[in-house]
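What follows is a single chain, given as structure tokens, in the form predicted alone.
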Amino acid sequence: MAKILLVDDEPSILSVLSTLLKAEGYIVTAALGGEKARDILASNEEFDLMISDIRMNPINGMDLLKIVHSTRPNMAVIMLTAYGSVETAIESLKLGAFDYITKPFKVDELLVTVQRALEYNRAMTENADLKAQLGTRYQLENIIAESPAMKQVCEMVKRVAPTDTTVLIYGESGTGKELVAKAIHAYSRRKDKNFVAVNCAALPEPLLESEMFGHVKGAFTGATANKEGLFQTANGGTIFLDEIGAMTLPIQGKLLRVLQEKEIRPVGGNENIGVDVRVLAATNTPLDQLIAEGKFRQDLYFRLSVIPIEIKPLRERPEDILPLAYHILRKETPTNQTPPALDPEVSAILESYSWPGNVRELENAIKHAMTFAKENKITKDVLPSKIAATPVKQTLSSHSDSVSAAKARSLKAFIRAKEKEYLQQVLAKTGGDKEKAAKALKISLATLYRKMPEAQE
């Protein structure tokens, strides 16, 4: 469960928010004032989120934000501010805060913001963990693995990458097959050599053969000089053959020879050239279906699919949708600027949409929304119309069930109820002696009398 550091110099606010967050299942550490929070941050204790008031003395929320930004860059921060200090809160966003909330605010508003911050934090932490595991040129920086299916893909990448085994990657268009191929190359002993990608569906047969294997001068009209093929360019490295199912049978035969003999013959040439290239292939069409139709060689299929890796479509791994969205927001936001926030309604829509175009469609939708977003927030009206019209499923992520109607009241009302309860307890302990009660509460007798009618209701 997520660990939250809660900071405020008002004991009553600290107590109420601590009770509220603990009721939601979070592990809460409460710090009374900025100095206490500074000492906690100096320790080795880990936190997923800090919620801090801005106006405190002598160490305020902005000071704590700077400490977190410099010492705990992966920790999310939410700032609490009075309405009159909104300019300061906006400044906190520029310094790296995830979001801010103005007082007074509703309990459900707070809980939704906390959940958004933690979702973003999880996405960033997962990304950082994968980068640390690979520590290579491409790393897995664009592969978000929150779902079991994608975690399995990452495990496969780490296991197969150090070998020279041929890998066949399955997945619908837009699922990120090339990203997986790049990660395999990056974690291999070939990482310092070239990674060359070829889209087999984008080139007609004669041009594809020439691109892959090269040609000699005079091989065909326009061949005015010898040309090195992409297999030679990738020598010592990796070649990625995307949409391998679109390759014609004659070129399939020549590719099979390359895999068997480790040599190529340029178009129009008479001599073979040895190459040391690892082959990765990808398809969005089941190759067994093409084999049954006589469009793909079975012997080539067996050569290519020594290790198969399947990337599930985005609709089958909904756990990845919001982490991917936050990842894209961060990636598309200029350095030193705060990514736009996702409105809770938008989060629910993104999780409810079927994403026929997979991750590529999600990325395009986020870019579209960022172009038209106002006040640094992604709202329903800036989503592509087809996506915005999606009926929202009643899920936990849409927050329809996570916040009960009883909590949908202002924080002020929540605090008033807790204050009333506490006043009654203190008055009972002092036998109704108001002077003793005021002293115990560290408030004036006048303030106690002003609050008495509420306590006696």
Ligand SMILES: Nc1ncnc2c1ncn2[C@@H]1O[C@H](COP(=O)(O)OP(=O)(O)OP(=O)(O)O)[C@@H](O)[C@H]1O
Contents of the next structure:
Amino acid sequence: MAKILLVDDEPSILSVLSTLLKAEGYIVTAALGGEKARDILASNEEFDLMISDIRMNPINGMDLLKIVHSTRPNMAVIMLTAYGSVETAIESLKLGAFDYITKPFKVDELLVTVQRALEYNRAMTENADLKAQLGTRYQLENIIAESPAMKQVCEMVKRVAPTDTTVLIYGESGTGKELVAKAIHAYSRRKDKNFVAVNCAALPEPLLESEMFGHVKGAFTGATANKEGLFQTANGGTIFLDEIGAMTLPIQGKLLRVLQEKEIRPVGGNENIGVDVRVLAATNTPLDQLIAEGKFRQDLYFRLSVIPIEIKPLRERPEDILPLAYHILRKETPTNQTPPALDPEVSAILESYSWPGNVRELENAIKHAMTFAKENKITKDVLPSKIAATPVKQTLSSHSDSVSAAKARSLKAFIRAKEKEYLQQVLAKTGGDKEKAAKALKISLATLYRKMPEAQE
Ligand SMILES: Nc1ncnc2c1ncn2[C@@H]1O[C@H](COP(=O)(O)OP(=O)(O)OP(=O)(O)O)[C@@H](O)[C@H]1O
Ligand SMILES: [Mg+2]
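Taking the form predicted alone as the starting point, write out the structure of the form predicted in complex with this ligand.
Shown next: the complete complex, the earlier chain at its head.
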């Protein structure tokens, strides 16, 4: 049975909660106050979950969360917070808490959250075991991630994929939100079932509702037969609600109910249908802004953003630009041909440009350049003119800057990046033929794979 560490500095709450959880069969250790809890956490007694009040003195819930986070990676944490201090609670999610509950809480809500936290925890542990069994290599194909920010995104994808947790993906247009959502699906146990994407901004309200939940015959003019909704199509799999910020308030209310009850009701129907669907959502408008404007329900936001993943704009992760460019060149070249090479001047321009349309814009620029490239070489004059006109900044690929860039990024990281860039160029030249590339580089195939794990596919 799961073991829970319960922390509050109010004896009455501690005793009520303790009774409640014991009645559900959990093994509960109650700690009156943060200091007591800290001592227990310092022992080697094992727990699956900590439920802790946030506001306590002198050691508060956030302090305890940090201790758990750094010393007990397999332990889930739920925070308790007084109504009105939600901000600290949200802060706690960023620090790794599974969820929080506002006091006064509903018993049902508490128990469901406890169950979900334990389930999540179990999935995480199983995932860790599985990874250990598979060995160290657990690569996310197709996602280029050279920058620390993007590597962290991949790390999150690996961690959350095996769970059934809702994930909210935030990023500007073209940053790779759908790609990340697909990766989460591909690495989950739902991978053999459908991944269904719904663009919430593309349809007006009544249509969106019937798209998502289906409708029964005669529900409205034109509903000549029963129609299955996308939630049913995604049954057993994953639904990706893109541009969720565009969803109107009435549909938000319906979605919230679906998330809570795992049942949908088709438009015009009077019976609910059970569905087992994992929900991933994406937005390019920060939802807190929409909440402040009264356009988005805060309770739905909390449900959706159990795990938030932010994808930074491309201009904030310049290390990804050239690896992405090579990736796109390879992807767009027929397998039996050699991808075009990038002129050094072009590399510098690509790294200097601000990419307001992010990876999608880079993709379009490379495709455009490939159409006009001569002698299998991408030169400045075949880039879209707006991009070609970019003044070249001191970038990683411009030699003059090598030294200062190395200083800024630590020499080791710099050399590794340079090495990788070179490997990618050679690999592009050999048309992705790894044996040929290894030979040209005078290294073994194994060394090539070690230096470039993503080449192993
Ligand atoms: N890190 C990456 N590695 C490889 N390809 C990427 C990466 N990021 C984005 N892409 C590619 O860029 C294109 C845009 O990505 P995607 O459609 O996922 O972005 P998005 O954030 O959903 O965009 P939008 O907001 O316009 O819907 C896709 O072709 C995707 O494969
Ligand atoms: Mg998209």
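Note that the rigid core is defined as the largest set of C-alphas that superpose within 1.5 Å between two forms. Fair warning: this is a prediction, and the values are worked out from it, not measured in the lab. Numbering follows the first chain given and starts at 1.
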### P104: Cα shift of 2 Å or greater between the two forms (core-aligned)
yes
### Core-aligned C-alpha movement of S305 between the two forms, 2 Å or more
no
### Task
Look at R159 and decide if its Cα position differs by 2 Å or more between the two forms after superposing on the rigid core.
no
## Note on the structure
Between-form comparison on the rigid core puts the Cα shift of R72 between the two forms, in Å, at 41.0
